[in-house]
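Taking the form predicted alone, here's one chain by itself in structure tokens.
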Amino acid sequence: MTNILMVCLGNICRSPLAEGILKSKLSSDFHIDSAGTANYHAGSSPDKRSIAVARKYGLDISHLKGRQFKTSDFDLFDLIYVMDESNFRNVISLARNDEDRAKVKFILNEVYPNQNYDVPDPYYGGEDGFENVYKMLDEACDIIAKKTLT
């Protein structure tokens, strides 16, 4: 089994998305998680705007908490998705080794390679910015599916 994490800020916008996007994409042969680095939602749904543009979409993720990444992650995922610069540097220092660091991943590196973009954080905008974030995870979604199952 594959274990693939996605990580934002507060694991209530763009990670949730991620997870109920790519478990959408993969068979239940592959577990799919999602963690904040910071432990501000910890327990907490998902926003309304990421659970209504799910639901837009003929995805539920509203039965989703939000939890802090930790250093075990490490020890339970293959692979781990961070959406933005902020995210990999906060999930970078608490790995332990090169093993761990060779995880870290831009998600959106599946789409525009070595560039390192960001996914913005939709929280403080409006509608719209959940949209724009969902076209670009499923976007990243689709090739991460694709690269999974071959």
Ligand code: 4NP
The other form holds:
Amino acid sequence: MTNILMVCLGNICRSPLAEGILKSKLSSDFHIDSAGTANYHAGSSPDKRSIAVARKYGLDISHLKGRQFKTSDFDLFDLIYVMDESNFRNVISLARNDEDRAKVKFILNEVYPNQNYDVPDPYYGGEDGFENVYKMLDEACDIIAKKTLT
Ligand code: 4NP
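Previous: the form predicted alone; requested now: the form predicted in complex with ligand 4NP:
Following is the full complex, with the preceding chain placed first.
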């Protein structure tokens, strides 16, 4: 059983998309969740542009609600995928030991090993940014789902 947490800054654009995409590729036996390093959007629905791009590809993420990452997430999750370097630094700063630190991974390293590439923050851009993010996350989640099932 693998529990996987997706993390971005606000938990309204990138990580809810990653959560919805990975859930669509795995059975409901897996615990998949998302969180933000900031608390600005705690309790909020995903950004309407993330909801729209997910819907375009047949996924409904409209029911998800934002929450902030917390230290106890290290106890609940086996893998913590961050979207960018800033998320990485923020999550690592809350790690208590090497076991916690070993759980934190750049999501795009699944596609481009060891490169530490960012999933760009689409919040201040247009719809294109969300389409681009969706494609990056879909490719990464395909690999994560296959690894999780083997
Ligand atoms: P996310 O995008 O980290 O992908 O959810 C953002 C959402 C909100 C803000 C920044 C990034 N914000 O500054 O409110």
